[in-house]
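Only one chain comes next, encoded as structure tokens, the form predicted on its own.
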Amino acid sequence: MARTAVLGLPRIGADRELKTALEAHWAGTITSDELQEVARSLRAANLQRVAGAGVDVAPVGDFAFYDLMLDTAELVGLVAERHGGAEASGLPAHFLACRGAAGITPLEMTKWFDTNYHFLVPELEDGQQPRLRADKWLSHLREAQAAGVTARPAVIGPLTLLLLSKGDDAPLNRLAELVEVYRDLLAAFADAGAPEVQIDEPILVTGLSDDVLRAFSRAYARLLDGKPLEVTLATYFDRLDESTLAVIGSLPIDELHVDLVRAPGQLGPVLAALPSNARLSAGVIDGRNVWATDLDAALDKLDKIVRAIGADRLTIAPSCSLLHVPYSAAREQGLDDELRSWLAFGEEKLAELTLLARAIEATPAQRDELLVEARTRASERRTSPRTNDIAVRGRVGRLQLTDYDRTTPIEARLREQAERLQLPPLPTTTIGSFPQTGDIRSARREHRAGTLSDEGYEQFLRGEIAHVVREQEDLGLDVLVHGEPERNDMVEYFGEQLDGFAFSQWGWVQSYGSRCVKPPILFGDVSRPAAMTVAWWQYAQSLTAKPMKGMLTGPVTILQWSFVRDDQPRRETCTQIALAIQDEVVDLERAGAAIIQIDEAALREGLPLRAEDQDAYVAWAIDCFRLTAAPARPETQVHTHMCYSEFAEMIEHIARLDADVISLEASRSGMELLEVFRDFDYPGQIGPGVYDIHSPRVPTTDEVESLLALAETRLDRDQLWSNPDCGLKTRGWPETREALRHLVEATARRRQAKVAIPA
């Protein structure tokens, strides 16, 4: 008979109940023992959603104050030494390493493999000494055998640990002295009554080189060797190659998770090369996105599987962890109820596991009987009128490559762009957003709820965004923004004045530490109605005679940040996206605007993982980027910013947006992301973040002027903008105001200093 599991839950809590405590103790009001029993109630309750719906293998260890991998570098310590090192214990060490504090930075952030989410990349540091310390999991798995459920510890593994590291050229070399780390942990992991457990390996998935790949074999043929108990390997996002599966063939694992959601035609080759008698656990259900299942599809392979190997090796599963997605669609009372009925969040899901289990063992007029109700809401799905527009439709048809590209040159653009603006040297900016206030957020409470008039709302944003304007002015910064009071969230804010989206009350997922986003739903053809920038960007733009940015939201960034259609190609659904912008760009461009800010954000988190299909992609996003941008003038002034990304294997693509200026996130890494432009002849400008404004902390203009100084040995000073590395609005006003004047502070010293010569 097969059986179901989950290789992962949120941990936010449905109603943000993890965000709440985590700030509250971070601001000092409530101590470490609140916050861990807030942390135990949401663990408990994530083990009743499994059981009370009758899946039989939970998750345990997967839950984490900030982030799973930074767990993950300390279970087995490897810890920095300004966090502390082997021997940091305890909440407050914890948390130096995520937030960092005065004179020690934190651990960077990038994105978990193409996901939203951002992990801590933990640091290799000489000398340090790998060791077990797993008190986490195994506190957590004690809770889970109180409450009479059958679970298993996950973990992330040693080889996809260590390749996600960094400070070590070869990271390799230190793997096989941390299996044996591993192995202890299996022991007490055995020790402790778990029957099996979850090692999960998702770098498998992105072609790996015969070096690595041999390592990982050595590695897990000394970790499997007289196990002690059941080990699953899991992987997922992408799918297992012929050279990576030929190994895990050999190992003597109990149970392989694949991930047949992102890559259904991997299942052949998976099944062929599956070892001797362990399972298959087969991921059908879509950890990563919001739409009810194809049961049926769901079933197809679920059926091979069962002719292949049995039911009794075989184990239903949602293709990633369920860490992606929202708690539950059915409190989504305000979407109505064709909408919601297209809809799985966590919980349904988890009710989708049970039922396309005992499919698999229904006769077919059961099983008719028992997705007689799925059936018909996929097929209401597909031939509803709400997700077809023809004159959506009838426009991308019509566009010609002509249209993708601006008609002059950038050398030409950036003189034309010069003239205009007369900014100085190291032209200092922000990237859109400043902080979103207490009063702020409570006025957006008290209009949505009614309590404040459309009226009283818009002078109440007006005023905000007047003091941004004036702070601004008297920091001295050259380019202004409005602040983006208005905004929510940067692309739900685009998505509620866009047809073909909807937006849910409960729809939040973690993105890093108590950050949380509530992706909007995208669930038909896209376009624009109406105007959705310029009366607020005019408005800012009387008060001040300093440039003020239009500030947008790219289609390939808003393609990503949503829950997006299914059942088309998603090129399509971001050219219908991109089409939207282009219509917002021309009318900020016809009210005056000088410079326009599309921020792309999350253009290289959608790369494809594996490099064969990377250029696909890519060539479709850049496509939709420069469709917003083409009917901009010479003289308009075109910026966009990408968040937290490796950029050497893209830098070409990048040129290719042909934006004048880019901003990056480049602090936290010391300019690394810099060391590119070394050997490539960048057209245009780059504003590299000269402070993380992930953390409290705030730099000192020394700091500040020292990764000024450091981007001018890359790159020429007629290049370099100043600015944070990312928007404003999750930092409060008197550190964003310190951290910013000496931002100003560290420019203008720059500006006096002697230019460095590019190495």
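Note that this is a predicted model, so its numbers are computed, not measured. Positions refer to the first chain, counted from 1. Whichever C-alpha set is largest while still superposing within 1.5 Å between the two forms counts as the rigid core. Compared with the form predicted in complex with ligand GLN:
Relative to the superposed core, Asn46 shifts its CA atom by less than 2 Å between these two forms. Comparing the forms between these two forms, the C-alpha position of Cys726 differs by 2 angstroms or more, with the core used for superposition. In this overlay on the rigid core, Arg16 has a C-alpha that sits less than 2 Å away from its partner position between these two forms.
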Second form
Amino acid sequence: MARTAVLGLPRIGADRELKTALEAHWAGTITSDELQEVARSLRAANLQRVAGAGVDVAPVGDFAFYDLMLDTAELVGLVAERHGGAEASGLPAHFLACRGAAGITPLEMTKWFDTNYHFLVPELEDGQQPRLRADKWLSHLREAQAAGVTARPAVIGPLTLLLLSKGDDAPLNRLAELVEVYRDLLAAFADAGAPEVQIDEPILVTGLSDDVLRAFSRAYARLLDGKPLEVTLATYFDRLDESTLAVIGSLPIDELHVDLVRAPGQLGPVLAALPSNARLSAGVIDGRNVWATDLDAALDKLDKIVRAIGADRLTIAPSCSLLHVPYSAAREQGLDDELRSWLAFGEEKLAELTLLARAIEATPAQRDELLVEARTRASERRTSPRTNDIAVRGRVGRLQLTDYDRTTPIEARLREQAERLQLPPLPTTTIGSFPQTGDIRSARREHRAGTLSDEGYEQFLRGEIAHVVREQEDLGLDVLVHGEPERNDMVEYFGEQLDGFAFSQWGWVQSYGSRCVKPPILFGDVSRPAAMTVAWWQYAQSLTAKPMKGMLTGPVTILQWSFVRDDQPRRETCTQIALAIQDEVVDLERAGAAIIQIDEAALREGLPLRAEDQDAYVAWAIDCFRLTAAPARPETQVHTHMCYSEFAEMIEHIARLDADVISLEASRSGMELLEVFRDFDYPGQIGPGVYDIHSPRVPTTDEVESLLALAETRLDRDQLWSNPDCGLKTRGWPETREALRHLVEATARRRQAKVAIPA
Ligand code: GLN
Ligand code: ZN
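Next, report the structure of the form predicted in complex with ligand GLN; the form predicted on its own has already been given.
Whole complex next, starting from this chain.
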């Protein structure tokens, strides 16, 4: 008989209890015992959810106060000296690594593969001796045993741990030693009565070199040699290629988990390579998205597996940990019944698992009966006018190649724009948002709660805009912004005004530590019923003679930061969003905006994990940006903004965006990326961030000046703008004012200085 399993569960709490408790603990209002108690009850609730749904195998050890990668590094003693080294223990040391303290920097954070979850990057130091510290895993295992739940400890494996750490150019030299610690761990789990363990090695899907695969093969041969319990090797987020499968096929694992949602095409090769007698854990329920599973499609895959290896060797599972989805769709009473019936959050996915397990065993007639409800919902969703807006589909269908191009080449456009805008050299500007003060947040809250009227709120926002405009005029900035006080979030703000988006009430997912996001649910065809930003722009422009930028979020970023529909390719959804934002571009231009900025903060995040898939993504993502901006007249200047500095391999794509001006993060990397633009002969203008907004530290005028001077050694002055790295919404007013004053002063000094000759 097939069994069911879950790789991991959300841990922040259905009501974000962990967030509340963590933040209270950090603020000193609850003790560590109280925090531990909250955590314990969250774990107990998770075990109950899994067992209550009738799922056979629950994960244990996947709970973390802050991040599982950090816990894994602690488990094997890879803790930085400044965070207490391998001896560190207790919550204070743990949170020191997460959050730092005066003079002690925390671990760096980065995105977990292509998810929006951020993990803490372990640091490898010279002379670090890995050693086992299994207390957390063992005590959580005992909790599960005491609750009478069959639990499988889940850990991140040694290969993924080392390859995602920093501080050692040759991390795999540590693999052999680390594997001995993992061997001790398996022994400890077996001693504690665990019948099996799950070792996550998602790095295996990224396409590893032969050298790395050899190291992996050697390490796992040793790890599994004489193993005292069953081992599941878990992979997810993409496919295992032939060479990786060849190695896995020769390992004495008991079960292999693969992601058949992201990479259904790997099923054939996986079945062919699966070690004889090993089970296949088939990830057929999307652990990254919120939609009810198409059970017939899932059963096609499962039936195929059963035919190939028999139901006894099948485990049915979500594609990856459920960490990336919210808890319960049933709870979303604010959504209409139809839409809610299309959704499956964590709890609904558990129910789907057991339903699939029953359907596998069922006769065709029983199966029809089991699936009748799900099939009805699926067909309603497929045929609903909300997912099939004829006007939207017609518009996409009529697109021609030329609809993606502006009418005039960039050189001629820039000349027309210079004529129109009459800006000084090194024009100064900001990226869009100004400090989101407590006042702004409480006005928004009161407005949402209905205690502040629409007129009152609008009045308040006008006051904020007027203030931001006045500040910018006083500072002497050249190109102004309205400050975005009306936007809670750069995606949500647009999603709320577009058709095709819905907003959950409880749909929080962990982003990092105690931070959560509540992504919009993009369920249907997207269109823009009415202008979204024009009135605010008009008001802001009416207050100044200087150019006021129209500010929009680009289609790729809106796509990337939403739960996206799974019933059509992402590219198609993105094209619909592009057309909706394009409508706004046209309206802003018609209202008189001379500059329109289309932010694409998340363009690079969407990059597929495997190199061979990246070009196709970049091609359509860039196309969608181009489509958004295409109707802008030549004399309208299109800006874009991106919050990162890794442009080396992306530069030709960035050029294909065909934006007139691009602002980027650059201050932390010392303007290095400008060499890439220079070597490419990049035709557009560039605003390399001259100060880091991520820190409250105010840069001195000299610092900004020298960054600008540095920029001018790489690019012509008339190609450069002067601006911060990113939006200012997380900063306070005093530091913002001072930093911008220094930016304006430094720019003025540079304008006096002799034009540098780019090296
Ligand atoms: N215009 C946005 C802001 O200034 C851009 C934010 C971002 O790049 N993440 O806040
Ligand atoms: Zn940014």
